[in-house]
Structures are given as structure tokens and as C-alpha cells.
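Next up: a single chain in C-alpha cells, the form predicted on its own.
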Amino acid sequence: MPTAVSDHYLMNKRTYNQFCPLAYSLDVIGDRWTLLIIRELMFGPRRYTDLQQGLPGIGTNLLAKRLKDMEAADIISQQKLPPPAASHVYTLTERGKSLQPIIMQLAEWGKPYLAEGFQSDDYFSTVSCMSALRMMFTPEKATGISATVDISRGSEAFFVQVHRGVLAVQTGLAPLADASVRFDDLKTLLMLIGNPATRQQAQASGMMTLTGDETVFDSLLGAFNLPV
């Protein structure tokens, strides 16, 4: 049985007082950054200053407000990660958990909105990428795909990998990998995706270096499909 709300919580902020299951779920999450939090930790846990990095139109003191409600309401927890890291981390509870398949709901609900393509301040973090391949990916167009390429940029990794039709996206770097390729800026992919062709010039310019096998990578971008 899901915990209640306690009232104690709910006495420090704003609620809809209304007796209805969805009026309670906005009350929890319906505050602005509080599902893109979520997002955030969807694919393992995350530092502080990485939520930061990721949601770079937070204000400091609304990230550590949220984050607070966030555990008073049980949908994440702190851990303190085993040296030599030793660091405090965010990740999701239970509770938290089961929100991934209506994020995922949403996320498809809002995929035709892609189309229109990237606004001039669009922010676009590995997690947002890592999401957006989630939503891209074409089960019936990967028949025969046998890929895992990893994917980075900066100090942020993360592998992709097809087979048998089925899409796996995991943070880290793939034990025995195809191919690694790492951007400056990961809306190339975006554009990789839509036009696979123009994968050498994107190499020559610089916009990405890719190592290991080409043709693999290609494969790949083929079980993916921007949003028409």
C-alpha cells in the first residue's frame, strides 16, 4: 500500500484541498523541477551538484527546497557512496520508482513537440539525451541490430545498446563496447539520428571523434527515428 501524505507535510506547502488521488499526486509532484528531478535520477543517483548541472535554470536554494520535500514525501533518499568517493548522492525510493513509467507516459505524450526542433536556449543534458533515445527508439526498425556504443561528453558517459530488438540505455562506459564516440555538444546525435549520411562531416569538422567500429555506429542510428 502506497504511505499517505502526512499532514505534516502537507501543512508546508500549497494543496488543492481537494479529497481526489490526482489532486493528492499534484500536491507531491506537481510543483515546477520536481518531475525533472525525477527524470534526473531515473537512470541511477546523482550528486547535488549534478542535478545542478543538469537542470541549469534551478536556483540553488529551489534545488535544496525540492529536494527536501522530495524526501519528506519518500520519493528519494540520501546515500553516502563507499570511499574513495564518499560523496552524499540522491536516488529514488520505491515510492520514487514507480513514477518512471508515468514520467515515460508523459515523456511520449510530449515526443511530437520534438519536431518542431531545438529553441536558441534549449538545454539539452546527458540525461535529456539519454531520455530522448528512450523515446526514439523504433523496436521494428532494429531487427538484425547487434550494437552497445558508448557515448560521452565531458566527463559524463553513458552506453546504447540494440539487440534482438530490444533498447538498453545505461549510464558508465560498456565492458566490451563497439564503438565510443564522444561530442562537444549531444544534439549532434539528435542530428546524426535524422540524417545518418552526414556522419563524416561531422567528423571532420570536429564535431565528434568517433573510435572502434564505424559501421556499428551506423547500424544504430538506424533504430532510432526522430519524431515527424
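Got the form predicted on its own; any chance of the form predicted in complex with another copy of the chain too?
A lone chain is what you will see next.
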């Protein structure tokens, strides 16, 4: 009964009650966690538990509520996965995808605060890392580099490919990767981009595990630039 969802959305929701497009926007996406949920969906569909992983601290009841509200507002939709996986995923609708430029601008605006002083125990979401890699990619440094590397942490994985000056960052494992790296904290990857020479030290200290072609991984690091 879809009416129940709509009713829930229309009835028990706090609103600014202002005749103003900004206020209406905020009524829809201004609640705590909402924009971060959308960020988590920006690289493709995610399951409920994937979202929980990417958003530590959200609390399962709140995540469920947000997902319902967002579905009622038509910014995400729930989709069933084909038979093998007896599960379903959440996806951005067109309306949800249209928030991407806003999210990018907000991220750009927030960079100084992050740079000024982040807490060492800050969680680095997989999606946030993928997004960061896209931003740090430097085409001029990528000439001659051809590398496909799987990156994983815990049960999450994505891969990065640089080939002929083109970057691809995607969820999941690459069909044919040159190397695989595993981190406990993805911030280690940023550290390596800033200082590639510390790779062996990172391996020795157990901060990362690298299998496959090490030189390809090193060359991949060269295609990125840590923002000053």
C-alpha cells in the first residue's frame, strides 16, 4: 500500500512552513544524514547494510526512516536484485542524481574546514575515498600510466583504473587487475599519494597489504596529486 508511505511523508514531518524554494529544499534534504546517504549512493546502488557501513553512528531506525522519507520524496528508489542475490538495493532517482552538483559544491566549500584540522579518528568512507580520488586525478601526470588496481577495506571493495590518460573508479572488483591493495584505514592511501616513497614502510607496518604487481601500483600513485 503505497499510500501508507505517502501518508507518513506528508503527515509526521517537521517543516519550515515558508513560501520559499530554499525552505522547501531543506524540508526534503535538510535533515541530518540525508545528504550523506545521497553521497553514499553517488557511485551506484547500495544495500541497507552497505549504507550502515558508510555512515557509522546513524542508528538503524533512523536510516530506515530516512530511506522511507527519501523514497516518498522521490529522490531514491528501492530495487529488487535479480534472483541469485535475494536482496534489494537503493538507487538515486533522476531527481536524486540532480543533487550531485550541489553536493560537489558543498564538498568544495567544506574543504578548508577539513584541511584546517580533521580528527585522526574520523571515518573515511569508501565512497568518500572514491570521490577524493576522482578529484585528485591529474591527467598531465597520467601519460604513459596503465594500471588497474583493486582496493579493499573490510568487506568493501572498489577498483581504480588509469589508462591512456583516462581515470575510472568503480565499485566492486576489476575483471582483471594488475594488483590488489587492502587497507585498514583508507587515509593510508592518501598518505601514499602524498608521499609514495613510504609504501614499503606502510607494508612493513601492516597498514597495507599489497599483492600483484608492485611497480604498477607505484606508477598508479603517480597519477594523483594531493591538493595543497
